[in-house]
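The chain below stands alone and is given in C-alpha cells; this is the form predicted on its own.
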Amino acid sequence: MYVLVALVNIATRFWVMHMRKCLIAGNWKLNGDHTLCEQFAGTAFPTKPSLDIVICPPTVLLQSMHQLVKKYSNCLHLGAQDVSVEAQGAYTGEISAKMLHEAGAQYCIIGHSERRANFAETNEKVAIKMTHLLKANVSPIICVGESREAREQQQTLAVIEAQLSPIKAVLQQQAVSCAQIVIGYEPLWAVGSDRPASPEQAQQVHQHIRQLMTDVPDVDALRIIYGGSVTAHNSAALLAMPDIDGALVGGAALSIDSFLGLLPAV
C-alpha cells in the first residue's frame, strides 16, 4: 500500500512538472515604439498549448499594444516592466497595479536587477508590489539573482534566500498558490554580458528555488524562468533543464527574428 501511494505521488509530481507551460517573456526595457508594437502584434507567433509568450513594452505603449494584440494576435500576452509600491494617492508619476490591469497587463516584472541597483528597490518593497499585483489579478514575475562578487564568495543561494524570504512569507500568510506567480532567476554577472550562466549553473539555482518554496501552496506549479543573455544559441540547452520553465529575454526581444529564434520547438 505504501509503495503504491509513493508511486502515485511520484507520478503526480512528474505530471505536474511537465504540465507547467513554458513562459518566454520579452523585456523591452527603455526601448521600442509604436512601430515595434505593430511588428510584434502582426507576427504569426507559434500558438501552442505548452507555451506562453509575454511582451513587456514600456508602460506608455502598453495600452496601444493591448489594442493591437486584440486585433491581430491570438497568442501574445502583455506584461508591464514595473509597478508602484503604492496603491493610489499623491504619488506623481507612479503607476498602480490596478491601472496596469486596466491597460491590458496580465504580467508584471518586479525586483529586476536594474530596479534593485538603480532605484534602491528592497526585498520588502518587492513583496509589497507582489501583493498589489495579485489583488489586481496581474501575475508578478519576481526577479532574483546574485552579483559576481556574491557568486565568487559562494553566497549565491544565501542571496536568493534573502530576496525570496519576504515573498515566501506573504504567499504563506495569504495562502497564495504558486501558480499565480513566476520567479525569474537573473544572475547579475550574466545580464547583458557574453557570459550567461551555463544550463547546469542555472539548473542548480532553479532547483534550489523550488526546494526553498516547498512549503508554499502548489509549488509544483511554480514557473521559474531564467534571464541573463538568453539568445537563440543557448535557449534550447537552458530550456532542456528540468527546473527551467522559460526565459526572461532582454536585447534579443527587440527583434522579431532573434525573438522567434529562441522560442522552444515543443
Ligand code: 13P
Contents of the next structure:
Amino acid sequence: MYVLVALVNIATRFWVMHMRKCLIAGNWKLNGDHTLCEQFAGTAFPTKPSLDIVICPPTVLLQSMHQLVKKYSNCLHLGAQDVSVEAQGAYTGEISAKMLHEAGAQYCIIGHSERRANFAETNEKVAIKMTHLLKANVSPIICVGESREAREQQQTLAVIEAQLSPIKAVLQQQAVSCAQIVIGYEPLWAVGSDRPASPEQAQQVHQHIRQLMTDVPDVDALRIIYGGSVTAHNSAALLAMPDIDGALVGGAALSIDSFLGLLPAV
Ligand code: 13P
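For comparison with the form predicted on its own, would you give the structure of this protein in the form predicted in complex with 1,3-dihydroxyacetonephosphate (13P)?
Now the complete complex, all chains and molecules, led by this one.
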C-alpha cells in the first residue's frame, strides 16, 4: 500500500513538473533596434505546446514589434523590461502597467539586478510593481539573485528569502495564483560574466524558492526560470533540472542564431 502511495506521489510530481510550460525569455536590455525586431518577428520559431518564447525589447520598440509579430503570425510573446511603481499621474517619463498591456506586453521583468543596483529598486517597490502588473493582466517576471559576496558568505538563501518576502505577502493577501507569475533566479555573479551557475547550483536555489512559496496558491504551477550567461552550450543541462522551468537570456538573445541555439529540443 505504502509503495503504491509513493509511486502515485512520484507520478503526480512528474506530471505536475511537466505541466509547467518551459519559458525562454530574451531580455534585450538597452540594445536592439527596429531591424532586430523585424529579424525576430520574421523568424519561424518552433511552435510547441510545451514552450513559451518571450522577447523583451526596449519599451519604445514594443508596439511596433507587436505589429510585426501579428503581421508574420509569429508565436513570440512580448514582454517589457520594467514598469512604473505608479499607476498614473504626474510622473514624467514613467510608463504604467496598463500602457504596457496596451502596447502588447504580456510579461514584464521587475526587480532585475541592474535596476536594483542602478535605479534603487527595492523589494517593496518590486511588490508594488507586481500588483500593478497583475491588475493590468501582465505577468510579472520577478527577478531575484545574490551577489558574489553573499554567496561566499553562505547567505544566498537568506538574500532570496528577503527579496521574495514582500512578494509572497502580497500574493497571499490577494490570493493570487502562482500560475500568474514567473520568478527569475539571476545570481549577480553569473549575469554577463560567461560564468553561469552550474545546473546543480541553480537547481538548489530554484528548489528552495519553490519551498518558500508553498503556502501561495498553486505553487506547482510556479515557473522559476534561470538567468545568467545562458547560451546554447549550457541551456540543455540547466533545463534538464526538475525545478528549472526556463531561462532568462541577455547577451545570447541579441542574435537569432544564438537564441535559436539555446531553445529546448522538446
Ligand atoms: P546574460 O545572459 O547576458 O548573462 O544576461 C542575463 C540577464 O540579465 C537576463 O535578464
